[in-house]
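First comes one chain, alone, set out as structure tokens in the form predicted alone.
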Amino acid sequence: MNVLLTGANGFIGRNIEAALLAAGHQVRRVSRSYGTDFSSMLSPDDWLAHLDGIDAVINSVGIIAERGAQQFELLHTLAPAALFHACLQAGVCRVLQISALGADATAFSAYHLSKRAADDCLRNLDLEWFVLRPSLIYGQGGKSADLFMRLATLPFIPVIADGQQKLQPVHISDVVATVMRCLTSQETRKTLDIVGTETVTFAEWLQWMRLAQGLPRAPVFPIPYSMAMAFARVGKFFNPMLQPENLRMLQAGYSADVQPLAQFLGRTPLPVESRLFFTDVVPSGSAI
């Protein structure tokens, strides 16, 4: 297939591209690194030339914080909506949208609301669509995973409040496997939550990351929620991950029923293993 991939230089995008190329597909990359400013592609007409000869579209563009022209509404809603309408005009039926767990009726953050708006746009079009909502993704090179891995090395593990926020992390290779399955599935027009098999607290997740790095378990240092939010208001200027809204999303947790995903893939997602923290896409058929 000829696949148009947006966000090709991001963590999710580069792993999807690797799998597409390994499977023999042709990839047309769209990102700032390849000369296209996604935030300026706000009309279907801006996309039509990019869709010439394309069989499927995968939108993996996403930002965790706004900076300058990189705004949630532009990147998560307006540009994707223009792309989806262009696909309808150009007859490109198979469209995959990488959204996020929490971009549903419970959404409260600008991040999730902007993702949900694009999801709703796609679901209302007469296309063979998939809306994929990954949980917290771990693996080599992920920004959130890298931040948490660094936190896990501290002598005292900092957690928000009691650290009991529920997470259902998923490895990047399961996200990619879901994408690849969507490209050939006869069953379309599906919204899938991409989650792992294990539900773990945030405090325990950091302990698992610590053990993966060859370190013993460490004492937990609880940070009151109000204090963590105050720290984030300053920390966001030094690390885009440290946004107050990101802490609010973490406080809400990331979990969902894994069975629909397992049924779609024909297998359960990968169990958490130490070495998976340091890998990206696991080739099909590899021993885990």
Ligand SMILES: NC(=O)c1ccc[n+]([C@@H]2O[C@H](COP(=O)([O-])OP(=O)(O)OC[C@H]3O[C@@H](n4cnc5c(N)ncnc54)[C@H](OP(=O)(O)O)[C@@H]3O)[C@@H](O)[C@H]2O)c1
The other form holds:
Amino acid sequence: MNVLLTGANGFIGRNIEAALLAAGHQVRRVSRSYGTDFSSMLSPDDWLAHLDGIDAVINSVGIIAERGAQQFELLHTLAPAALFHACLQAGVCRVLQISALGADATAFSAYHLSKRAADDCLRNLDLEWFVLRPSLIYGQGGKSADLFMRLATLPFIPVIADGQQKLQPVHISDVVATVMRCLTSQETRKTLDIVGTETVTFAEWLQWMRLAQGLPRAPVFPIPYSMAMAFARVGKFFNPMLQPENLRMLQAGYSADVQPLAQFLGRTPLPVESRLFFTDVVPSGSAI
Ligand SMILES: NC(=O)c1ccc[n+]([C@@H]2O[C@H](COP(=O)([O-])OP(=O)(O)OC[C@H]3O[C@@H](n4cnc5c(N)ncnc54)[C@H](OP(=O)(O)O)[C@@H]3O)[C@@H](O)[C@H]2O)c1
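So the form predicted alone is up there; where is the form predicted in complex with this ligand?
Expanding to the full complex; the earlier chain stays at the top.
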């Protein structure tokens, strides 16, 4: 297959690309690093030349915080919607959208709402679409996973309020496996939550990350919610992920039924294991 992959040099994109190439597909890469900025790709006409000879499209562009021209509405909604309409015009039927867990009826953040708007657009088109909503993805080199890894090395575990926020992390291997399955599946027009088998609290997740780095468990240091939000208003200047709205999403906690994904993959997602924190895609069939 000839696959157009947006966000090809991102954490998810580069792992998808590796799997596509290993499976013998050809990949056309799109991102600013390859000369295409989503903020100027807002009409289907902008996309048509990119779709020449393409059999499937995977959209994996995204940001976790707005900065300058990097705006949720442009990158998450308008450019993807233009791309999806262009796919319809160009006869590229199979379209995969990497959305995010929580981009559903419960969404309240600009991040989730902008993702959901693109998901809704795709779901309304006569295409073989897949909307994939991963939870927190772990593995080598993910931005949020890296931030949490660094937090976990502090002598104490900083948590918001009681640290009991729910997470259901999923390994990058399972995200990539789902994408590869979508490319060949007879069953299409599906929205799938990509979640792991274990639901864990934020505090416990950081403890697992300590253990994975050879550190003993550490005492938990609760930060009242209002104080954490005040820190985030300053912290966002040092790390774009430390936005008050991102803390609100963390506080909300997200989890989902793993069964639909297990059924689609024909296996359960990988159980959390220390070495997976430092691993890209685990080749299928390898013992873990
Ligand atoms: N990682 C997770 O835990 C996770 C979980 C759930 C959902 N997601 C979603 O999955 C998607 C990808 O996440 P990721 O972790 O792979 O993010 P990432 O590592 O930050 O990659 C983002 C990608 O988007 C591209 N990009 C950013 N701004 C762009 C622009 N203006 N025009 C064109 N391309 C642009 C980047 O390439 P350039 O810099 O070269 O432009 C990069 O390839 C995002 O939508 C994210 O919300 C991620």
